[in-house]
Structure formats: structure tokens, C-alpha cells
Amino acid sequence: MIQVENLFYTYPGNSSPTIKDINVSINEGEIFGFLGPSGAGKSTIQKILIGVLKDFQGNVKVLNQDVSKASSKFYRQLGVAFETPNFYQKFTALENLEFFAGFYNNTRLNLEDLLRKVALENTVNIRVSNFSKGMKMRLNIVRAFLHNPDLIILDEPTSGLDPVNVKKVQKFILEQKARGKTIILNTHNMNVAETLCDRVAFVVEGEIKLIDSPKNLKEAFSRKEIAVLHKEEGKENIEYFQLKLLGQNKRFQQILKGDELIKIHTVERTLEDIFVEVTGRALHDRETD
């Protein structure tokens, strides 16, 4: 679906490239995440993939087309939701979707059904000027899918959403994947990436540091240890033990034989933990309710 080779991009007026030697292949029907903090280069990569930025070095093919020579057919197969939604404020939700659907001759999806899937069914006749940020973000996602594209790129799709609506959007995205859609997420939200993505790329300062599935990453970077919470001299204490030869660990056996054991659990590393270890950079969650 997407093939990027030796991609470099330098913004006009800059002396050094923003994007540096990116190589990535994305399969049809895959949810792929570009993960990184704000300013890492994720949005620049997105703009290159959709043909907005053309003066790049390297080879970029999307939907079997060279993006620097993208045709109208290319854009009929592409859906995009930018991080900052832009709608006609005096139009209702449905009027906005009808207007944007008019740009395509594709067989569009049922607009009211799409609104229902992201919990906007009661906003059909409400002007967008009365929408909250979270409502606009959900409408933005619907707009990206309304013309039934093959490839959809979503920039921070859960920004501004409360936990309930994050789950609804995640469910909607997974339903679209089940229909054969290829979806790219640009996000700094590692929980969303871990839930949705088949593979992720860690992006820092315009470079990809690593590409793999969340499952493989968690296994590869696992510390293979357990945490034991117990009481000692009336106070709660937590101790960590390696799984290897655990049965022979005298201290672990001593705690088990005592009366003060509270809880035992494996120590799981999050995708964000792994990102920090691999890149040396922290992620700052900017999402709000």
C-alpha cells in the first residue's frame, strides 16, 4: 500500500533536513502507527504521503502511485483527518458531511450510520459552531471515511476525547480495518497505539528508530520479573524478583511462607516505557477531556 525509500525532506529556508532517511513499507489492511512526541516529524511524513509536500528526496509510492505525480484517482482513494478539524461553522454536522461528500464520485457510506458509530447521532441538525473540541474530532474522523477510501490517515485521532469516546473511536477504527481498510495513525498516545496498531514506528527528530509490532516489542523488552507486595513490620513493602530460577530464590520463598503476602503480579512494560528506552525521549500526553 505504501513504499517509502531513502526519504529526506528539508523545509525551505532550513539548513538541515526535518526528515532523515526514512524507509518504511506498509501493507494493505494494516493499521500502522507513527509514534513520537510533538515536533518529531510525524506530520511532515503525513504531508509527504498525501502529496502536499513534493520537494522531497527519495522514492515515495502510495496506492501504487508516485505521490509527486498524484492524480485525482489517488485522492478519491485517500481519506485524511488532520489534528485540527476545519468545518463550516454555520452548517450542521450532516450539512458539512453532505458538502464534503460532494467532492467525490465514490459510492459513499451512510452518513447517519457513521455519525451513530462515533456517538454523534443526536447532533445531525446541530450547527458545528456549537460543538465541543471532542465532537469536532469525532466528526473529523467520520469525514475521513465518508467516501469509502482505501487508505485513511488519522492525525492524533483521539486528541480531546474523554475515555468513553476514545473507546468508541477505537472500536470504529477497528471495524473499518475489518472491512479491509489500510489506516495510518500519527500519535503520541501510546495506549491508543498499543490497542490499535499492527505495527508501530518510533519517530524522533525526523528519524525512525525502530519498527515492530507492540506485542513483539513488549516481549523483546520484557524484564521478565514479578512484583511482590507484602507487609513487613506493619508496613506495605514491594519487592521485585527475576522469573528465572524464581523457585530457588530464598527471599521469595520466605515471603511466601509468611502471613503478610498481599499481591503478586508480573511487571509489564508499556509501549511508552519502551519508547523512552529506545529513543531517550519522553512523550508528553497533551490530551484533555
Contents of the next structure:
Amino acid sequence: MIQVENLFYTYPGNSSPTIKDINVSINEGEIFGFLGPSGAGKSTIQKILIGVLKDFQGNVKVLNQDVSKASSKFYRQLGVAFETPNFYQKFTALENLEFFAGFYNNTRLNLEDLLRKVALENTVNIRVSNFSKGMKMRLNIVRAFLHNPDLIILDEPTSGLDPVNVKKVQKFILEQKARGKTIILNTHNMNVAETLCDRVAFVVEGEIKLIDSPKNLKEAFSRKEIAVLHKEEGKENIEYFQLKLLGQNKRFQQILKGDELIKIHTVERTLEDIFVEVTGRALHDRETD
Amino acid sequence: MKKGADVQTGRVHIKQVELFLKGDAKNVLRDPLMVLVLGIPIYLFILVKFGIPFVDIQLSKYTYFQLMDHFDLIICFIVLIVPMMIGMLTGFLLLDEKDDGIINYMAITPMKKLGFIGYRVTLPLIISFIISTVLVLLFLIGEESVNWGLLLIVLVVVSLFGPLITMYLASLCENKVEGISYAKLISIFSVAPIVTYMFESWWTGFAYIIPVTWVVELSYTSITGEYFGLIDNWAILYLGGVTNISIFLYFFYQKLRKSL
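Can you swap the form predicted on its own for the form predicted together with its partner chain?
Complete assembly follows, chain above in first position.
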């Protein structure tokens, strides 16, 4: 679906490239996430993939087309939700969707049905100027799918959403994946990436540091240890033990026999922990959802 | 087969224009400022038809100066104000679209950004031509001195002010508030032909830097058969006007492309 080889991009007026030697191949039907902090270059990669930034170096093929020569046919197969929702403020939600649907001949989905999927069914006749940020975001996501495209690119799709709506959006995206859509996400929300993505790429300072599935990453970077919380001389104490040869560990056995055990759990590492370890960078403006 | 495909493309095109026109109508009618601007041809008609005779009656009590003596020049300005008003409306629409990020979204639709800008600058040209023609007919039908052939050419040239103003506003301003201030500047430039109308001297030549001067003088000739200003040849006025407007159109078009 997407092949990127040796991609470099330098913004006009800059001396050094913003995107450096990116190589990635994304398969049909996959949910692929570009993860990284703000300013890492995710949006620049996205702009190249959708054919908006053209003066790049390297080979970029999207939907079997050289993206620098993206045709109208290309845009009929592509759906995009930009980070900032862009709608006619004086149109209602439905009027906006009907307007943008008018660009396409493709089989269209039922618009009111689409709005229902992201809990916007009661806002059909409300002008977008009266929408909250979260409502605009959900409308933005739905619009990317309204012409039934094959490839959908979503930039920070859960930004500004409350936890209930994050779940709804995640469910909607997974439903679309089940219909065979290829979906690319840009996000700095590692929970979203972990829930949705088949594979993720860690992007830092315009480079991809690593590409793998969240499951593989968690396995590979797991410390394979447990945490034991217990009481000792009236005080709570936590100790860590390697899983390997745990049964022979004398200290562990001593705690078990002590009858002051509070809880035992495996030490799970989040995708964010792994990101920090691999890239040496924190995701500063992490969302709370 | 090929013909069928062409017909289909044509249909899609018409369907999209229809879609845009409906959208524009909603955007204009839901904005009080736009509705006010849209009413300008009607205000102008009422003002000229009833306002000028009324003002003249009042003036006659104090002076011999009568606005009706300059009726033909006033009509020339009205012919010009219509495309300017339409250009301002579409300019404001474009500024709202720029402000709301709609233009960026158009880049990823099958129409692409350039296709949409093409629509945005063609629309004021066509609407300006239609409204100017209607107003000219309302005011001048039955007038013997009018050279209708030349006036038709004038109406085409004058309609170029629609896209010119649209691009002027959209390329120089970031949003509608800025656009309103820049729209006021247009009124200042529009007095240039009054200078060539009132004075006869070499320095009035500077007024020909402004496109309005050429067009108003050409309109005046087509309506009265007479000339004012430094140029007394309709062909030169026509060619000079088209060249002058084309230079400004090119300049603002390039600026608009860069700014979007």
C-alpha cells in the first residue's frame, strides 16, 4: 500500500533536513502508527504521504502511485483527518459532510450512520461553530471515511477527546480496519497506539528509530521480573525478582513464608517506557486519556 | 467511448460547481456582513435613481453644481463597483476558508487546491459580468449616445475586477478582519479617475498606474462617445486597461498561490 525508500525532506530556507533517511513499507489492511513527540516530524511525513509536500528526495509510492504525481484518482482513494479540524463553521455537521461528500463519486456510506458511530447523531443540525473541540475532532475523523477510501491517514485522532469518546473512536477505527481499510495514525498517545496499531514506528528528530508491533516490542523489552509488595517490621516494602529460577530464590521464598504478603505482579513495561528507552526522548505533552 | 467519458467529466464538473454555489449561498446568507455587501447593487440603484435627483434639488437652493451633470461618470463608477463588491464577497469567503483551514483540506480532495482556487476566481468574473450588465441595462437603455458594442467589451474588462479584488484580499490578508481594512484601501485607489476627470495636466498620468482609471475612462467613452483624461483613443484605453489589469492579476495570483 505504501513504500517509502530513502526519504529526505528539507523545508525551504532550512539548512538541515527535517526528515532523514526514512524507509518504511506499510501493508494493505494494516493500522500503522507513527509515534513521537510533537515536532518529531510525523506531520511532515504525513504531508509527504498525502502528496502535499512534493520537493522531497527518495522514492515514495502510495496507493501504487508516485506520490509526487498524485492524481485526482489518488485523492478519491485517500481519506485524511488533519490534526486541526477544518470545517465550514456556518454549516451544520450534516451539511459539512454532504458538502465534502460531493467531491466523490465513490460509494458513500450513510452519513447519519457514520455520525452515530462517534456519538454525534444528536448534533446533525447544529452548526460546527457551536461544536466543542472534541465534537469537531470526531466529525473530522468521520469525514476521512465518508467516501469509502482505501487508505486513511489520521493525525492525532484522539487529541482533545474524553476517555469515553476515545473508546468510541478506537472502536470505530477498528471496525474500519475490519472492513479492509489501511489506516495510518500519527500520535503521541501511546495507549491509543498500543490498542490500535498492528505496527508502530518510533519517530524522533525526523528519523525512524524502530519499527515493530507493540506486542513484539513489549516482549523484547520486557524485564521478565515480578514485583512483590509485602510488610516487614510493620512497614510496606516492594522488592523485584527475576522470573528465571524464581522458585530457587531464597529471599523470595522467605517473603512467601513470612505471611505478610500484600500483592505480587509481573512488571509490565508500557510502550511509552520502551519509547523512552529506545529514543532517549520523553513524550512531554502526553495526553491524559 | 471517449465522448462518453468527456460527458461524464463535464457532468462531474457541473455537479461540483453546483455544490460550491449552494455552499457559497449558505455562507453568504448566514453572515450579516456578507448580506449587507450583497445588497450593494440594490442600494446603488435606489441611490442613483432617487437619491441623486433629491440631492440635486437640495443643492439647487445653494449652488449651480448638479450631480446629474456628471451622471455618466457616476454610471461608470457603478459599473465598476459591482465587480469590486462581488470580488470583495468572494475574497471574504476565501479568507474565511483560509482561516478555517478549508483550503488545506481542498488539497487532498480530487479537485485539489488549484482547482478550488480556479473556481474561486472564476466565480466573481461571471457573476460580476451578469450583475453589471443588468445594472447597465437598467440605467442606460434608451440612451442614444451609448456604443453598445464597446460597452459589452467594457463589461468584460470591468468584470476582471472581481477576481482581481478577490485575489488582492486573499493574498494580502490573513483573515476577514484584516480583509475589511484592506477593502477600505480599494476606495482610496478608486478616486484615481476622478483626478483625470477634474484636472488636465501631465501629472494626472500617475493615475494610470491604477487599473480603475483605464476602465472608468473606457466606460465613459462607451456611454458618451467622449473622452476625458490624457488618452483619447478607445483602443489604447482598452489595450492599456487589459494590460494593466493583467499585470495586477498575475502579481496577485502568484502571491495568492504562495500564501495558500
